[in-house]
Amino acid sequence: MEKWYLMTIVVLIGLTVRWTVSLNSYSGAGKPPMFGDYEAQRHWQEITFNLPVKQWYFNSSDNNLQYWGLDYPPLTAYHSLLCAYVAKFINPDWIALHTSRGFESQAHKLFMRTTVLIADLLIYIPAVVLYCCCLKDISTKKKIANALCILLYPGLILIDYGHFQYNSVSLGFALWGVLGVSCDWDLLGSLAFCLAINYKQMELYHSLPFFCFLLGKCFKKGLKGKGFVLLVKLACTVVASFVLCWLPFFTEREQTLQVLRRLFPVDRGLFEDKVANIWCSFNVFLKIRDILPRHIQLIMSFCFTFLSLLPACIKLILQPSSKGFKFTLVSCALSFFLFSFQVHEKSILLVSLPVCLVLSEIPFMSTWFLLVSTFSLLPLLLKDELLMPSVVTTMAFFIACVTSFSIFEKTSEEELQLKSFSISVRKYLPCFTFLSRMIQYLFLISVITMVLLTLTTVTLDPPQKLPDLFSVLVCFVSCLNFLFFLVYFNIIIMWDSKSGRNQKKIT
């Protein structure tokens, strides 16, 4: 009775701290002409309103494209026309055809800010508590200590409650579809995971460790007998939610290419605006942006994204464990964001779901890469208008960590999960006994960096022949500290010799 009303407390701290970002600003108030992911919500609901299904992707006289056209997959047409008919009950000016663009009133920001809130409610904080109240080998405290980190992730309430977007849907799905494949539940799993990528395509990060966790246990249960049943099962679970989510563009084959179109838009180039991984960064000296042909450009970007995931994938399918399975998760997730063509920024919060999962095993490197992930979106929050809630949605996160988890004394080489490859690297270098230590002098070098670059971005103009300078800055930090996670992540993976045991794994 105790744990679920202190876990209550935790869920009524983390739907405040909600609310509170939102009575901030949002992207593109007040900056016409074509104003920011507030207004192309907002847009969407008015398109898929009024107009027929068929003409949602399409660009024509009533659907201009160029304006905030709907570039994300089904699912997420179908809560926007839910949305719309909630507006068109209060106020129909809020989607009206053509004369509701750009729309802003604080009513209207009221409405869209509760339909974050309530589409978080329903899918993503239960998906949070639950994972939780799962988790084995660990105590009650630990459970909701857990839970009250995970709900204070700044990154996540920025980007939704103050940027404005519904990332809680596709990351709830998401995990939602772990607790399931992670419990053996593997049907709902997978149905759930479906629901996550017919909402956002860019869930298609974590689309290999779902299909390789699961083909691991169907090989682990025999492909002539269990295995193979469990095989067709899934595939028919994939097709037809996949099919349901998709049956109003399946008419026609025009309909269906113009979706894909839509949703993986080639054409816009290998980045967009400034984002925190290699291309983003290397194009600074070499700019290989314009120097590449576009094909060139997606085959180099496909190598190195399939060649940095490979070894973590195979692993997984070899000895499929829950522990390997978020591990991968994270790898797999941080590959493409640091290597995929067309990343935009707001996506290393689907590096940041896993990570968050893994919280409890190890503390002190899940609470560092959050916290760089949360300073990598800082050229957009700062756009924005949302410094404050950064530093104070930061500086609670933080602190929410090192009580709960008491992080500095979780640094030892075993508490890092780096011991068997330490042990491994002193047979070829006795001396190899420093791990532990540079890893906090690299902690405190990378927090350092990043508060004398906010405080620079913040406090100082940058020099008029390099405007981007601070935001190019921030980007480079950034992916300097994800290079390294990304490392740190697969050397647990490949070293982890007891994928089953000795392990806070959901059961």
Second form
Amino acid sequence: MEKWYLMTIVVLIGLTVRWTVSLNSYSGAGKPPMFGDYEAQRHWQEITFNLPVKQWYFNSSDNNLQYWGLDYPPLTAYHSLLCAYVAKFINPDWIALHTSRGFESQAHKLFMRTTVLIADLLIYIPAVVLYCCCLKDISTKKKIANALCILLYPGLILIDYGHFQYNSVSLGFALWGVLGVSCDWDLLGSLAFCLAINYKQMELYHSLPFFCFLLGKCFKKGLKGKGFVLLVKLACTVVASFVLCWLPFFTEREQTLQVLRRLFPVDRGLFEDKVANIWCSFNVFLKIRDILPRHIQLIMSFCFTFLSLLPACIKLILQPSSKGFKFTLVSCALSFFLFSFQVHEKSILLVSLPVCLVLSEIPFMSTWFLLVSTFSLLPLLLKDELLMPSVVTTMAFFIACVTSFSIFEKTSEEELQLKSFSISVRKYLPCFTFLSRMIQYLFLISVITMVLLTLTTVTLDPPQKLPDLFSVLVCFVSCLNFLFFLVYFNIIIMWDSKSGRNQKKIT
Amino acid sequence: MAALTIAAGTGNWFSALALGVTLLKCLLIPTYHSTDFEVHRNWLAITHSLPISQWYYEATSEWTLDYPPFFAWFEYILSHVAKYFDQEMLNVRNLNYSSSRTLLFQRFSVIFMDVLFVYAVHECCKCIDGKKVGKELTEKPKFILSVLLLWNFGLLIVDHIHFQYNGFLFGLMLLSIARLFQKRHMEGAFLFAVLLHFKHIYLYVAPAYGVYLLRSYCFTANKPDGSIRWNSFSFVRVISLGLVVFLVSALSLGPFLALNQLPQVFSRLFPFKRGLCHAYWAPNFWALYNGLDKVLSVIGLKLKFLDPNNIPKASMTSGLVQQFQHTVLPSVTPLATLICTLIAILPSIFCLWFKPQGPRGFLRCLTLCALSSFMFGWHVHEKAILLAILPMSLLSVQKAGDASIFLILTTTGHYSLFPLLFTAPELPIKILLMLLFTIYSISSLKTLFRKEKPLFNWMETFYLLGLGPLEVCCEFVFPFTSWKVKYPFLPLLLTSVYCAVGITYAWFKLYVSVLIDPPVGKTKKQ
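Got the form predicted on its own; could you also share the form predicted in complex with its partner chain?
Now the complete complex, all chains and molecules, led by this one.
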């Protein structure tokens, strides 16, 4: 590529922003007794380093599961162990059993931040760069601009480098998976995706589109011939990678079951804290959590999720295409986020990742979605004292998107990919010509609401009777936006292939 | 929606670049800040709570007011905004006070004042002739120049991490340069006079201004061969120029003259009691001189030419500003440095007088003045290299020869700023930003001049690549070796001497190119 230096610049900008954000506070800084996610990650290093594998997921006198017990799949545990070895080399106090609880120091913060940066640099960033280089039908300049926007996405930066988590690892593996599957390296793709699931169980949000896409590919090749061979190969890859990751836990049945119980804590309820999904928003009007018994909640959320993602998945099996695959990733992840059981506010990143991937195809809507997704994290970010970096990175991201895609000029029906939809609606409603303008106004309303709500949250104190008023409002507004996006993405998926078929007929 | 489109500027790359770097500056707010932060807080307090007559006498803090009066007035105005942030920072006795609001206010005041710098860069970009306009936006000289100026590494770390107000001062300088390019000489002279009364370090480049204005503005015509036509001298222009400079100076120094405090003000502005070099040697001629002295003294000790008892124990870079006795070579006096500086500046001034080449010639002379004073000045700070780098950026996008000198100068000059930031959290920032700027400047200028001969020869390439291993040795390997206790100053010494070589080379090369360049009349004939 002749513009390699611009790509380097883009990566360096991404890294600089990441590191400057990491100079800020992290979750639970100086807040005993529980601290926050930062302490959780440190505690996992302590546990994995000092205890034998068999005790990692079990409650014991050395491993109090009530205090940030390990509840992520084995790959996270191995990663913690690796970091713990480095920590041990630098300063053994950081991971000493029991005594290191709540350890905080400048040097330790620096170490933890560096581990995030290294993981990001090794897994997520190369995947983004490679993905943008592999994009078809766009100029080199656009590819670089695309990489810049993806790398500047504020949600991921703020959660990983501000709040403190390792989302870039699981998302990075998922991205490698997408990359592999779209480039027809199906085995490598599924291997990468298995690693993603084994790093963070939330990656299951993406699993259905992967499954459907690969299944669709097998069907397309013919289940009796090559397709069957591919299917067997894929199955073997998946099973093998899972077995490898879970090897120490397969020795006893109880081990495996305990890990699973830790990964899927069904008794923790329909939702926790404030999440911008349906259940939390609906909770404003009706306290579902208290009215319905737990198993009904579980079934109900399962049914809703399943129904909302079914059409897109069926479509993908019948007509597997890498474009449809990306859109289905978005809509499935969004359905999971909105309807499923026990969702965290940070899970919105799982939706944002595939949205980043379609940034070059529908820049206007993607930018809008990514802004809303960052906004939905506002209560969390405020709690971590990350207001300043949030505002700054969001603005930087917005400016990057506006300048590299000139998004405000791309609001025609064609560019919103709604052409075929509005044509088919116009058959019944000839006056349906206001779609593009309507979406522009919706965008304006949505952005103004978000700005105003941010301002009020930051400046005003909530009334004493309703201490959570603003955070509930933030969640409610974001949830409304997300519902709109769910409808939009489903429309695109459903009408997309039709237009494709029409074009084929014409040509 | 249309308004939004215009405001956000689709394709308006300049505002995107400016906004982008402003946001980056906002992200740098929580980084480390040096004692200069306290210096400026103290000045806020002095100007706010004391009468003018006390400004240059107050000495509660060791960081006394040592900038010219306009800067003091600037702090005075700032302090009236500061009181709405935190009244406590305006107390003279509140030494080393830095509440989070104080931090926010001071950092934002620097970021806000940079608006002037952005405007100046915008004006400078207009002066660049766009003959070589490529198809791609990223290959246009204007685009490259605005990145080189707006995203300048040195300015970013000195102003927004280390903490100083260089941005708007350089803004004033670039704006006055732009005005000279636009033939608005009076405005240019006025802006530069104002600038001098903000920070007197710009006196270094005053000769270039003086001679250029005299030669190209006061003499209205040239003979056909480019030499001076004495009868075209315009008294009106000289007098009006003099009047502008005089009025600005009167406004600035007048009150102190009335109070009979001028000697005190000047003694604060020019503290010759400080040593030849700063705690960390700026990479100039004296760094090489000191380095040579060290080497000779070590060799002398080894070969027993020197008596160990006669050698002063104080090491030069132990971190204190102090007088330093050379062991082998003769010690340097302020007068000697002054003479060296004048001798170094003179040829470029002669060039400007006898071979006038319009604003471009002026700019080269200005850069040479800045570089020469950096090379030979007394108690030069490493930050002063920006005085040469920023004007040189304007030259770099117009000629391949200048571009190659610029790249050597910038890369070594910027690297020599590394010791300013010595804290661990800032280490990745300075490396990343340095890489960002260096890779961009080298690659973009290479693309711009790809049809001409390569910008670097093998020796220069080798030298620049050597900065990488030097950084690794100084900051990653050295702290883990046993020498750390024995020779703590060694990394600084190495950095300083290594960079001094590059900067001396760039200075020399620029001088040669200025001296052998044919006058403008001849180039046109060719």
